[in-house]
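One chain comes next, on its own, written as structure tokens: the form predicted alone.
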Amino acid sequence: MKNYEIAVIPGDGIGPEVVDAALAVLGECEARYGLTVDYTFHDFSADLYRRTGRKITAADMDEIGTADAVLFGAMGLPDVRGPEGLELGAQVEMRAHYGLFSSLRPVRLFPGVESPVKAKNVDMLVIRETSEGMFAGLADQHEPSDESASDRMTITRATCERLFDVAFSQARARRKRGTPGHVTLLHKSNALRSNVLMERVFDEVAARNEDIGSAKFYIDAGAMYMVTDPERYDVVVTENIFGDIVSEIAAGLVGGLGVAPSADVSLTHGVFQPSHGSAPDIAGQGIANPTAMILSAAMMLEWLGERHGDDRCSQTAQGIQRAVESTLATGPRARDLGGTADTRDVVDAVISALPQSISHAAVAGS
């Protein structure tokens, strides 16, 4: 049975609080199911930069990258900026360093959670490209000016092919769990040359995956459909900045960012974090919703299970997901979901809802 090494970066604001919540759930899973996990903790917060000027380096990321996975809380403080005026975010540097080209952002309307739209079966996976697109020029030389500023969007065939291969593979796997098995590209090829290439590569990859349905919408129309008819979507794939926006629209359909996990992955590395930010306005009050962080930890276990053929990890991930679903259905619910529960109340409820054991078959196959 493998011993997993997990690098933990709590970050800023509510990041440390929700990370502690996820670690409490993982600790209970270790005790119940026989997982063996070691954690190393790293501080690359915006607060550290404010106090010391220290930020994450390539050497730091090389060291962190030796771990089996990274569990990341939230990073950034509105008043802490780098020389170019941008907020600090180690996750952005890690995406580039590890080649994390695909951000998997599942959203599902759980029983007991209210949606602001008239839809009952919202269950989609937004896949955001995270290594290029509108973020491609972040490392470009920048000349400060009060008169003009520009950013660069770059799309490459190689990254598109990998991204769309992931999208169709995810749709095929999701179909086994009852979703339609369908991929939709959101793009802007009518106005952006880079997106003409993206659409062309999508058509080529779709032609190689004829068993999976596909569709394409311009990003503006596609965003509208996400609000007016979200049940039409299964897997949605799109460019970096478009994905940043529509993944939060999708989260808003199912209760908000407090229930929206994510995984930034490449073929070899994975960083798992909630889709929400650091929320410094509620930090230290013990009221942050830890659900997205707990679900991100479950995504980490599922990813580790797939990479290492470890059924124990996969079954544990499913157990956590069922416990979260049960807690959302019956309560207690966090305040952002209309309840009165504190962070610890939600953690205790999820732990109480965990199955006492995982199947003998899963243990035997690990």
Contents of the next structure:
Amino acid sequence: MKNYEIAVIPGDGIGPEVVDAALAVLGECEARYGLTVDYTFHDFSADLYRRTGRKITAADMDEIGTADAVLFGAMGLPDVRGPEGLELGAQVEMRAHYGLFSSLRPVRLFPGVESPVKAKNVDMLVIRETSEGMFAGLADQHEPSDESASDRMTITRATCERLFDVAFSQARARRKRGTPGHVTLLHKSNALRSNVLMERVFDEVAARNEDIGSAKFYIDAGAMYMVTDPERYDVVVTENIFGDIVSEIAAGLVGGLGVAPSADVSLTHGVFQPSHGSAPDIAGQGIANPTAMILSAAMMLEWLGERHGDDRCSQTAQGIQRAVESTLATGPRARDLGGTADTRDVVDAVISALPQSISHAAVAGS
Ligand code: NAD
Ligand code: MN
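Can you switch from the form predicted alone and show the form predicted together with ligand NAD instead?
What follows is the entire complex, opening with the chain shown before.
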């Protein structure tokens, strides 16, 4: 039985609170299902930078990257900024260092959660490209100026091909559990040269995946459909900044950031974190909704299960998902979902809703 090594980076604000919550659930899974996990903890945060000037380095990321996966809380504080005026947050460095080009952000309306829109059946996966697009110029030489500043959007064929391959294979995998099997590209090829190339590569990859339906919308209209007709979406794929925004609109449809997990993955590395940030407005009060982080930990187990052919991990992931679903349906409910529960109440409820056992006959003896 494989012993997994997980690097944990709690970060700032509610990051450490929701990471503790996810570790409590994982700890219970270890006890119940024979999962074996070793953790190494890495104390990087905007707060550490403010106190000591220390930030994550390439050597740190090399070391962290030897783990089987990274579990990441949230990083960044609005008033902690580097010399260029940008916030500190290791998530952006890690995406570049590990070549994490796709952020998978599943969004599903669970029973018991109210949506601000009329749609009943919101079940989509937003895939945000995370290595180029509008963030491509982050490492560019830059002359500080008070008069003008720019960023650039760069799209490459190589990243598009990998990204759209992921989108179509995710659509195929989702179809096995009842979704339509469909990919929508959101883009702005009417006005951005980079997006003309993105659209062209999308058409080529779509043509190689004829068993999966596809559609394309301009990002502006596509963003409106997110709100007026979200049921039309299954897998949605787009560039970096569009994906950042659209994935949070999508999260808003299903209860908000407190229930929105994510997985930043390449073909070799995975960083699993909630879609939300450090939420300084509620940090330190023990009231953050841990659901997004717990679901991100489940995505980590699902990813490990696929990579290592380990059914025990995949089934544990399903067990956690079911426990989260039943907690959302019955409560206790965190404040962002209209309830009064503290973080700990939600964690306790999820733990007590975990199945007593998972069957992993398929891996017995392996
Ligand atoms: P945020 O996601 O931290 O918070 C937005 C709103 O959602 C806040 O009202 C917050 O209270 C609420 N919220 C978020 N997560 C919640 C949870 N689990 N339970 C209950 N409510 C929750 O975004 P922000 O306020 O724009 O940014 C705060 C800081 O986080 C900034 O420094 C930003 O740069 C950083 N940030 C980090 C990441 C990351 O680590 N990947 C992502 C986004 C923002
Ligand atoms: Mn965001």
